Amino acid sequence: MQKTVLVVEDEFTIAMDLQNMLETHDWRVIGPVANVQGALRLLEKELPSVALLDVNLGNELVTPVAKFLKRHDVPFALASAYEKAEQIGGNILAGAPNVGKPAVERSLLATLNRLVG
């Protein structure tokens, strides 16, 4: 079964880079999507193996998406420049691995693979 990853990223160029990087390594990308509403719509249709979340999506935080993922036992990682993302997005983000922004390919792939087991 192919591994799936929801990508929530509001910066178009970064989202496309992430999608290309992941698809090159045989991940099926759901999205990318740039806002909370769009992410929740996609999650209602399909639960991914894992998610990759930017913390700050323009004028909103990714927190509602993280809460949905936790409720449905979907692991997630952050792709954020914030060193302590929980200080921005709340305790729901505490302990989530952060691959940074921009994400380094090796670190991103290792983190996602570790999360899906």
Given for the second form:
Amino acid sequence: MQKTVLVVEDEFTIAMDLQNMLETHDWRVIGPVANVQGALRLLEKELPSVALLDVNLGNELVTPVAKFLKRHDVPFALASAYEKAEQIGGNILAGAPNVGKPAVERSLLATLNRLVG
Amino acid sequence: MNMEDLYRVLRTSHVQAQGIVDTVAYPLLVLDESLCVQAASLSFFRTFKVDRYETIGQPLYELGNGQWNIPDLRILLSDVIPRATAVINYEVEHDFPNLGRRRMLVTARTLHHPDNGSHRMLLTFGDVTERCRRDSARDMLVSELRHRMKNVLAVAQSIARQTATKGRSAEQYRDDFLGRFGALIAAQDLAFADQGEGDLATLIERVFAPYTANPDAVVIEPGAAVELSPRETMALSLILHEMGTNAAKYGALSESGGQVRISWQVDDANTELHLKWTERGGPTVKAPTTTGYGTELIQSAVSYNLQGRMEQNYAATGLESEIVIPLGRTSLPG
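Having seen the form predicted alone, the form predicted in complex with its partner chain:
Then the entire complex follows, led off by the chain already shown.
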């Protein structure tokens, strides 16, 4: 079955880029979506294999999405410019791998593949 | 005068020392063995807003209604000092009734009398509250700038990857990319300028600066002052740049005598920005049948980044666009 990834990223240039990159490597992208409400709406319909989360979504933090994913045992990675994202987005983000921003394609793909096992 | 000098003087002459203590620039106390104040510098009285008579001869812990009865300081004087001759910059944080919460660096030194074996103690206090506050404000700013810088690099990287290469020469690709990169630079310039607030009129001027060779080509009508967040500034900068590029390729700016008119209004409740773009004097326009990255960029920046909407009317006289974006949403930095 095709692997699916939810992409939460509020900056559209980066979101579109991530989508292209992931689709080129045979992922099916859910989203991308720019805010918490939109992400939760997509998650109600379908749980992805893994999620890729920006931490700071402009006027809100991604934390509620991370909590939802944890409750439903969906692994997630962060794509954040913050070095210690948990200091910004709370403990729920501690331990999640951060592929960084700008993300390096190779390590981004390796991280997502590792998370889905 | 440093501690060593003072130490030497105190050993030889008490009277002389008293005068010297008064000239020391920072708050200083001389305590006897039972921690009663023998001398204090003028700076001590000024800094802690106490006078000489309520201070000299008093036990340290009873000074100023017990304001020096600080657990951390007690530990220093009872446990640390007896085992070391000097303690430098021991940090004490305390709420002083007259001063509020202060962070002090306490330096202490024991002075042993060579003849009778008694000892005294010198204590100095450096108030570093302000310095710590400034340091932490600076740390926050640096971390915020790092975050913003990485973010804008990520945007530049994404644009570089998505700018079309198919059927384009290397020179064309470079120019396309550098045009978009220039819009990012204009936005950053503005966003960093004045406490992160960018101004719409200035942004429009900067983005259309390349077109000013012909003053009639782009007419910017004066409008209401609109403050933009860094995010809004960046999105609008990219949008306006793409619209200019499209006009130069296919629209009014592709012919001499063509004109783009830009105007904007803010609704009465100050919640929505209406930005109008009107092209005249160009070739007859038709709605494009395919959408390139530029068009996608415009539409996504409006709807995805700014949560706004856009109407485009390919009128026979020229393209007419209106962008509506919500204003004043509180935003986190970056």
